[in-house]
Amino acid sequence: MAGNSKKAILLIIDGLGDLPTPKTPLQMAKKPNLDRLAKNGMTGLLAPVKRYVVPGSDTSHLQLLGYEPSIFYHGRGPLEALGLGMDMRNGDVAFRTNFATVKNGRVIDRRAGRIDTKTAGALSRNLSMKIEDVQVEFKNSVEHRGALVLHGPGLSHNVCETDPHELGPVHECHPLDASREAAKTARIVNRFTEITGGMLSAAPENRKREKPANMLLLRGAGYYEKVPSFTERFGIEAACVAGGALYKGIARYLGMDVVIVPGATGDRNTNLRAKAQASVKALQDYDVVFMHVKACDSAGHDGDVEGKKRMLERIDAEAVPILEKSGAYIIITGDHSTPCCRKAHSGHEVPILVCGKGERTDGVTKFDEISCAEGGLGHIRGKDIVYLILNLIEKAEKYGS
């Protein structure tokens, strides 16, 4: 599509990098089609947030983006809640949740036995209120996660979780200063808490569950504060596909536009052709489309050495040849390194390739993490990647007379 010749298409694929055991999962996967474009283009190696930082999953897309994460991230619940199409205002506060099974006030379970989707949304009616002069909003997003906003005056995000993080007594919300804010906030959280236990407890979908989802648990509080658009910054329109809640809300706290794409899961079962076809249809109207794929994070944080080799395989299959023929530069890279043996992230770089007419090559003729070591890029930095698609599509303003 030669009409794309000045467009890009950023593909972040989550937790991308791994560690040799003896071979990563990227150098056992059978992938021609991301051979091809190492070999059509050139490569090299990303820090996405700084080299060896162990970046989140949040922190690392917003730099990706082109915002430093010391300037504008405010804590991971106001991006969920984001993507989930829920509004936030200046000054709200957000946290994301988990359904939970709890007993005597202890934790024995923190996804309530893996509670599916449909249950939890039954779950989630009437799980909004108001509490004194704050409104109090939820809602589930998939299987036991979701999020929760208070809307009002006079709240602060520094406040303790309630989500112990593993099996034991679930914490009471306290300030974490001496504000009334953070007092005002805590005490709205612990009154949130008891009022929905009970709500949760009485609910006839958990009557005859073994694991009964009887309790929210929060964590990732953080504040809202309007940031400059993408395109306000930046002088591009840019637009994103994606399936996790996490990667809509950073899409939409920034300003773009979201694509809802049916199928796309945020799993191993996600669309992967129905998203690849989106994010080319979307080149009509945008300069740049971020597409992100979540499973092999997934997969490395199981220790699923196989089932992320698989999925860069159908990521190599499905996704990659759709958008080679857009005619679109394609930059392929990831948010972090999920090392399967660690089952954790790391502050290894992942690898990184870009190809497009008339662009360079570097002699390297695979996509994985040691043989990008040698490629012509070099070792690059994710506050970089905004800037290398400017000059890609022709946007990238002068430095100087």
Given for the second form:
Protein chains: 2
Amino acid sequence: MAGNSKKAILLIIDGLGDLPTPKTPLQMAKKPNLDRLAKNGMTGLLAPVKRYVVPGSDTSHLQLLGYEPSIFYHGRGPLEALGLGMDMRNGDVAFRTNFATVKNGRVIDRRAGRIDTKTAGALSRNLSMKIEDVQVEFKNSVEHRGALVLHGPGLSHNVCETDPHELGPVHECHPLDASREAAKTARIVNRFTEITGGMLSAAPENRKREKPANMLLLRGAGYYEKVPSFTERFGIEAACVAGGALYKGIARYLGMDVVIVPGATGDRNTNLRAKAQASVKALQDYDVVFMHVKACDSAGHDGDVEGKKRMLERIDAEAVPILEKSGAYIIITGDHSTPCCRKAHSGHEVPILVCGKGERTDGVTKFDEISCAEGGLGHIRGKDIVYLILNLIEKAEKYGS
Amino acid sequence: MAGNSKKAILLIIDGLGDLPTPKTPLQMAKKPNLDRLAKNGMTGLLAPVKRYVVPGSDTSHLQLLGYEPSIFYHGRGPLEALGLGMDMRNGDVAFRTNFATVKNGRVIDRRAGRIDTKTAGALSRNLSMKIEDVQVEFKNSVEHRGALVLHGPGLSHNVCETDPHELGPVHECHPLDASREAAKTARIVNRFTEITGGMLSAAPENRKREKPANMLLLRGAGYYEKVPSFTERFGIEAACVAGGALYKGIARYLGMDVVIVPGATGDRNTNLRAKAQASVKALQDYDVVFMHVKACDSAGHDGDVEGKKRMLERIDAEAVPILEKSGAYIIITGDHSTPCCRKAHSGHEVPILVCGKGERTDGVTKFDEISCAEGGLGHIRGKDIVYLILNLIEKAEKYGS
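Output block for the form predicted together with a further copy of the same chain, input the form predicted alone:
Shown next: the complete complex, the earlier chain at its head.
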């Protein structure tokens, strides 16, 4: 489509990179479309944050979208809350939450028996409340997950988590500095935990559950501060197509519009065709679309080589041809490696490809961790990506004259 | 050995890189073991400090071990003194020293006829003394070499050297700024030089020497300040296996344990098998072992291509197989190039290889300056090395969540 000749789609495949055992999932996957784009374009290896630094998904996406995390990252909680559509004002504090099962003050299941979304939704009614002069807003998302926002004056994110991250005693929330703000925040968190613990224990939805969702565990404290928008900073309009709350939240944080796509679930059942079609459609109104696919990372965390390979094959078959047909420049990479053998993020670089009409090419014909090491982009960094896109679509401002 | 699967050995071959005349010593050397590691692992080129910056061995090692020299390098003297086992306290000042032969106030041999270590040791008795409120401690090391530490209040390293670095008049020590501290330090250095000059001239050991060691020349002024330890900064335990005082001193400066290896001399007769065995043994107690081999640099300074090649072949035959058998991740590189044709350090990058179970590979099959330019690590920098190691051994802290 000629109208897209100065537009770009940035596809981030979460946790894309891996290690060879003896081949990587990318090397094993049948992915004729990705390989063709690699052949017709330029490839390389991307260090999302810095060489060998192990990125979180939050810091990495900020960096890939041009927002240096050492300046713009203030914790995970606010990004999750924004992704659930919750409003945040300067100075608000937010947490990620888990419904958990607690017995005699000890967590016996951090996910309350992987509670279903519908039951969690029913339990979530009336869990928002005012404590002191702070409005405490809770919202559940998928299964046991949710977010908590504290709106009000004099708060601090410098408090410890109540989530022990393992089975064992629930942590009390303590201030992590001597400030009045941290003391107040910890007090409110503890009061909220106590009140909601009582409400949940008494909730009819929990009565028949073997693993009652009788506690909200908090982690990922962060504060919200409005940042200059992506458009203000880079002079182009951007939209986001994603399933996972974090990615939608990051987009909202940066002032990008989030396109709602039915069937975009953020898991391995996500509707990739619908997401790709929505991305291409959004090019009518935006210069660049950031499309995110989560499930490869989840498979990596599960150590599921076969699942990661299958998801890559789905992306190749279902999403890539639609993106390619748009006529836009296409950049495909990941936010970090999640090697299946480690079941965790790693600091290994991630393959990247850049493809579009009239762009340079290299000799690489396959899109994988080993082949792309020989690519013409060399070793590039997360902070280069926005400038790469601006240059591709001829929207870069000249530096000097 | 399975117990080493999350450990690493960093082998630094001092002055490793060279220029082709028409081949480099690495290209000429028979080194089947290094080449096999290159083939089984990833290779690249390392700029120890910055691209094309000519590093000293001191600044380069600090950078390779994660200590930015612009922050943590305070002169060579303290590192040499620490390497000789001398104690230093915050604010102490130290110098490297040479026994020299002086006649009528002029240096006629900067190394006192390359005085042997035993005679130098005998001459060194009673050269420590108190001047004003400063305790001046001298210690000799190998041949003409030694170190001097000034313990006391109100000192400064900002004074000139007494070593003229060529034949000619001994320099008087002058303060290099208007501070009271620099004036005091220069006064003490000059007094020390005068007193020890008299003592050495009268020493019986000098009577029969054609080139009497009748003067201590001072250079490399620096001050000591305790820095956060390697373990505090990176969360892993590290040990050092080295012959040369500087390298042991750097390790002590960073709070690493130094393994004493009989036969580790820091010259071309060093016992490489013993050093490699000690490195592997240290893996039982440490996460990473930094092993240093000096003699390739010395051969480079001497313009001795054949000697450099032979030393590389010794490393390949005697050390590498022992390191490889440990099962640990192995990183082999240099701290800088010392091209034989220049007889000096240069700013050319140094080959690097990284090898270990389950890691990515590339198409490079030889370990040398030319082959490694095509390696999958690309062009990496000294400051990346600690993060590379942390990522390899899965001890990196995630940045973000």
